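Here's a solo chain for you in structure tokens, the form predicted alone.
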Amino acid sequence: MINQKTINATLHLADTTLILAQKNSEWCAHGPILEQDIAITNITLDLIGQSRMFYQYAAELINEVENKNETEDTLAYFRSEREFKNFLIAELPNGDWAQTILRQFFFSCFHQLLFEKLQHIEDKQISAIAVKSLKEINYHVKWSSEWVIRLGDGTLESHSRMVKAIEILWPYTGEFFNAEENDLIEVKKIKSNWIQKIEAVFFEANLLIPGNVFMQTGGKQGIHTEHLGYILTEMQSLQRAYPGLEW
């Protein structure tokens, strides 16, 4: 049965991967070395592909329930800041390479655990997307984990940058596990496994998980940081200037 819960959950999945991809794409041709420039660009393309599948499914559901004519493009390019449901961590500035890597690591570990559960839910379309995407996400976890260890257990400079990145990003990780009525699974149940993944890599990287800190929330409800408006202005500008434009 199609309901608003499924639509909102699908839009949340689509929005988060799209916005994170938009931020990661800023590294294209600016990576520290050519190989890693290509790697993060490929991860960005994976995220866009996942986002497209979720937007296509969301459009199908919306059109059936609300008798509209939405497409993946209208959902990506013609919704306002308040209508986006992405995690706040996805819209934060890239900062340096360490901050970008750590954000991808935090998110990919959560994404992996989430999709492992989503592949078993009753909704066959979301389940199929999860199964298809897990192969990509497993690589995202491996790649970002290796970089966290490389930087955390590297030079004094790289270690200090990772510590700074943890201070900036950790307060946004609590949102992963905030229970919402639109959740497709009980996200609180995967928190302990997520912490274990983080602790294992941090141990090798000579890094520590912070103590109790205030966690930022609001992304799923459309309450965002000041950064999302700038992201959408840039991302949506061409379609809003020339609606329906195709290459």
Second form
Amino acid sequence: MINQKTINATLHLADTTLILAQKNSEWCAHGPILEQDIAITNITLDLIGQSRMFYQYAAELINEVENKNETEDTLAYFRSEREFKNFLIAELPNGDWAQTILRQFFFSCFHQLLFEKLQHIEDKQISAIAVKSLKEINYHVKWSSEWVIRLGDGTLESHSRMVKAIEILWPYTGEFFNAEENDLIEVKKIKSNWIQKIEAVFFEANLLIPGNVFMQTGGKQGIHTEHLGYILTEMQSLQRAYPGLEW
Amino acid sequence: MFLQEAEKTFQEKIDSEIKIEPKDWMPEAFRKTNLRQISQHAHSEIVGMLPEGNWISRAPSLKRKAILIAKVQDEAGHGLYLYSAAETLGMSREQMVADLNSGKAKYSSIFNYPTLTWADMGAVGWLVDGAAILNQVMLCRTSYGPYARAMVRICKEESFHQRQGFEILLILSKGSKAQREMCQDAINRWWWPSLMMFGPKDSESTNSDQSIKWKIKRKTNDELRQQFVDMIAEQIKLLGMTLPDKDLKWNDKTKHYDFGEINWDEFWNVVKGNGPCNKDRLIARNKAHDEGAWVREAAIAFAEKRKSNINTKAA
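Would you mind generating the form predicted in complex with the partner chain now that we have the form predicted alone?
Now the complete complex, all chains and molecules, led by this one.
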């Protein structure tokens, strides 16, 4: 049973990074500034790299337990909406640059705290992935923090767009800290650190954390927003149309 | 008198393979030709991100997705080097981008064709990047220093792209019937537009002679096109596919492949804006630019605020 727990936890990490990469990749060739088009695409590539390591590990575990022939691609391309375990925030529409930046910032700050813990867990494979990924995540935190500050303290328009983005995204941050049986660490314990990180950057950006807001949840259980179905339909279309081939 | 002397010194430098640098004297026409060519080249990299970007969300494996994203990102990087090289000739990047978005500036017509199937990612890499490389290898030795140096960096990455494109097709060519058909179809659609990438025939090309004298170019359009046909006609044998040209045949006398006539009517129409995707490409570029305006304004406003804060503190 220990393995099933690790499998679910690994798939959750893989799905979240893949779906966020899939959304961020929509900016590639459409960014507001050429340099930033390149920067967000770097983050996208890091996230895909992380998701691949997690999928490969999940496949290895599944094949061991269930005598199957899963690969990173069967897991990414042949699981359905209800089987994906990503956080809801990853599958939300990109919105404008403010919304994309803010999502990256919320997620990367969480990711950083999570992976700092994961690098010390017993599972050697996951801890190794965490160590490797942290170097990348530290940069994601830095880059997205700088943009939150720049937009929050930029023009009236950029400030009001950030306020709007907070309104849209904040209800999807509670899910980061919902404890679940498959969790590899006690996520509740990193919540206050996460809030501190957000507050520090928001302070510099002249932005405020909303008061008590009802939080959305369901990602880890496969209960998603309506957006995920379309994302998977598009992403999986070739594999589903021509199953079992090499590309 | 000064002008004649300067022109003489300039041509002597060119003839003895000394690069022309931004601060050197140069004939106005040399500056203009280089500016036009480098900025067009930069625009081509940027617009070229769109047809390949079109398949990022649907790439058929995670590995292919990562490779494709990295490739499109490389093109953004090439665009940056080239805009910087062009700026040394006295036009700002903002102005160049404005000229692209208004339709005043040109970019390579090849990107006005649609990418319809996954095999197009292979065909674009193999044929389009393959054609571009022949031009770019030549440009590594172009007479304007900043352009030549940008090209050296770009060429390294481009040859990697071409190999990846070929590999995509190679896998399809060994795949299922549907994959093989996809592969052949993509080659059929991209072959002629790739030949058009080398531009009009030498007999119709207006800028060629002067460009060769100034060593902006070192080979003519037709020479490069022939080199490309010779290369691809051999490589396609490895794929077991065919090129859609019944006149394509090895000529033992010339030691080159003969090939059929390009549809020049189509060529000029795509140049004039009537290609299948000309409008879509410009709409996409304008949308990204317009929707990014508030972001650029915010970045500038923020930088100025921070600067004035530092100044206040220093005072």
